[in-house]
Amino acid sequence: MAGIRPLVRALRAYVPGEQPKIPGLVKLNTNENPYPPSPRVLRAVKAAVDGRLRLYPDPTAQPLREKLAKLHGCRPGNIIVGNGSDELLAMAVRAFVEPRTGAVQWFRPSYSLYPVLARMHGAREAGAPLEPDFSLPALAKLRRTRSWRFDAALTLVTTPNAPSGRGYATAELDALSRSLKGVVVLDEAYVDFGPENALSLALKRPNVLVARTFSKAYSLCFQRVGYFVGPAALVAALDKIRDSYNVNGLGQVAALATLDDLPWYRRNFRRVIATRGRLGRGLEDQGFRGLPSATNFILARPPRFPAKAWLARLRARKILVRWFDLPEVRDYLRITVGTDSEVDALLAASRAILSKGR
């Protein structure tokens, strides 16, 4: 069609998880927190629905940046807030990678948005596969891997990894970051469900940014608020290409109220982690082979039938999980940790499928 760039015509867009409106559906496919925001956050958002809606929000989310800086022990100049961390990932590609000549790289499998962002920008793609257990390859192995570039302009590392759920040690991520010449984004969307984080690297290494989001752990997917923490020079570069008023006002209100109620959320994290353990044990008892998870989901290889068949059989019982048609994970299902009752429904459905053979 006239007017559309060839790059855009050839682009395969990012495919989000389904958001079907089916009554009675147990939705375990998009890693949303199964519990709502805290009552304090809900009250704050409702109270903000007033005459302010006609006004522009704070253009740089300054009060939120100040509160985040206090939380993380840094300055507001070390933080940039975005319309979800996805916007900031796209900005990082635009800010740090030259089209056509610069390279963006990631480990496979990782967040499926990464290749879309690289191709949208016309960047070169590089990277390396994770180990069969989804751990990071050793640096010595990466040096022998021709597709991995230590001079890549931008390296994106999902930690803990999605879709596997595997967590990575901070020391391991530090060694990797030190070996790379370009900017490194440690994408910590699920970090609140794991045993450690790498935020210290963003305040220590001149090439490291850490991505965080209010979506997964803090139940604000609907509001779309994420942020980067990192060196002031990198943050300032990103700010130059930030869209004006990029973070909506109600999202800023919700995020600020969330930071005022962190003990409530930390109890919630412990609740999700406990249910994750129960889900993992229940699946293993039925013959699933789950991977250790530091996230709010489990990647598991189902018994008896192919994973794609399991997807359809569970859906027929109104249980929705996620299956990826990628070679590294085609034999697995990704299952979000839901409420205890939702986990019970999933385990009952899988038990029935195995007993009936369909």
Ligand SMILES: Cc1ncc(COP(=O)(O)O)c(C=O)c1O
Contents of the next structure:
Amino acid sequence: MAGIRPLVRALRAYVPGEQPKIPGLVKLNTNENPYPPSPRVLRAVKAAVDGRLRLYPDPTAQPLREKLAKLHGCRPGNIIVGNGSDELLAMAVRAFVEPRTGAVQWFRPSYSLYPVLARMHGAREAGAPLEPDFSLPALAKLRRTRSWRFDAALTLVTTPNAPSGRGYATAELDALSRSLKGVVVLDEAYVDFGPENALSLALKRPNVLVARTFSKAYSLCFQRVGYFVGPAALVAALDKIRDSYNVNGLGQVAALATLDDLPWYRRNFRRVIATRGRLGRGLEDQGFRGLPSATNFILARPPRFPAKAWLARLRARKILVRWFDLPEVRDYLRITVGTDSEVDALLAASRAILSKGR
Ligand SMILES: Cc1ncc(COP(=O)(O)O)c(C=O)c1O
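Please give the corresponding structure for the form predicted together with this ligand, as opposed to the form predicted on its own shown earlier.
And the full complex, kicking off with our chain again.
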């Protein structure tokens, strides 16, 4: 088609998990929190829906940055808020990577948006596979890996990893970040479900940004609020290319109210973690090989039939999980930790599939 840039013509768009509205469907495919936002957050959002919707929201989400700065022990200048962390990841590519000559890299497998962002920008792509158990390769091994670039303009690390669920130690991420010349984004979308986080690195290293989101742990996917924490110079650079009103007003209201109710959310993390344990044990009992998870999902290798066939068979029983057509994880299903009853429904469906052979 005339008028469309060749790069865009050739681009394969990111494929998000399905959002079907089928009554009775157990939706365990996009890592949403099974619990709603706190009653306080819902009240705050409802109270904000009035004539003020005609006004623009705070352009820099300043009150939210101030509150986040307090929470993380830094300054508002160390924080930038985005329309979900996805927006900020895209901005990082635009702010830190020269098209054509600059490289973006990531470990494989990681968040499947990264290659799309690199290609959209016309950047070079680099990276290395994770180890077979999804741990990070040792630095000595990366030095021997020709496709890994210690001079990459931008390195994106999903930590804990998605889709495997594996968590990484802060010391290991620190050593990795120190070995890299360019900017490193530690994408901690799922970190609240794991034992440790690497936020301290964003406040200590000149090249490290930590990405967080209100989507998963804080039940606000619908509102699209994420943020980066990091060195003021990197944050200021991102801020220059930010759309004027990038974070919608109700999202800011919801995120602010969330920060006033953190104990409520921490209780939910504990519930999700307990259910994750039940899900893992239930799957093992049926012959699935589940990987240890520091997130709100489990990557598991199903028995008897190919993972893709399991996807279809579970769907026929109104259970939706995720399967990725990627070489490293083609034999696995990624299953979001739902409520206890959703997990029971999944386990009942998989038991029935195994006993009926379909
Ligand atoms: C690793 C990772 N990072 C970032 C995101 C995006 O989160 P947000 O909703 O804040 O854009 C996701 C969402 O699936 C994710 O899995």
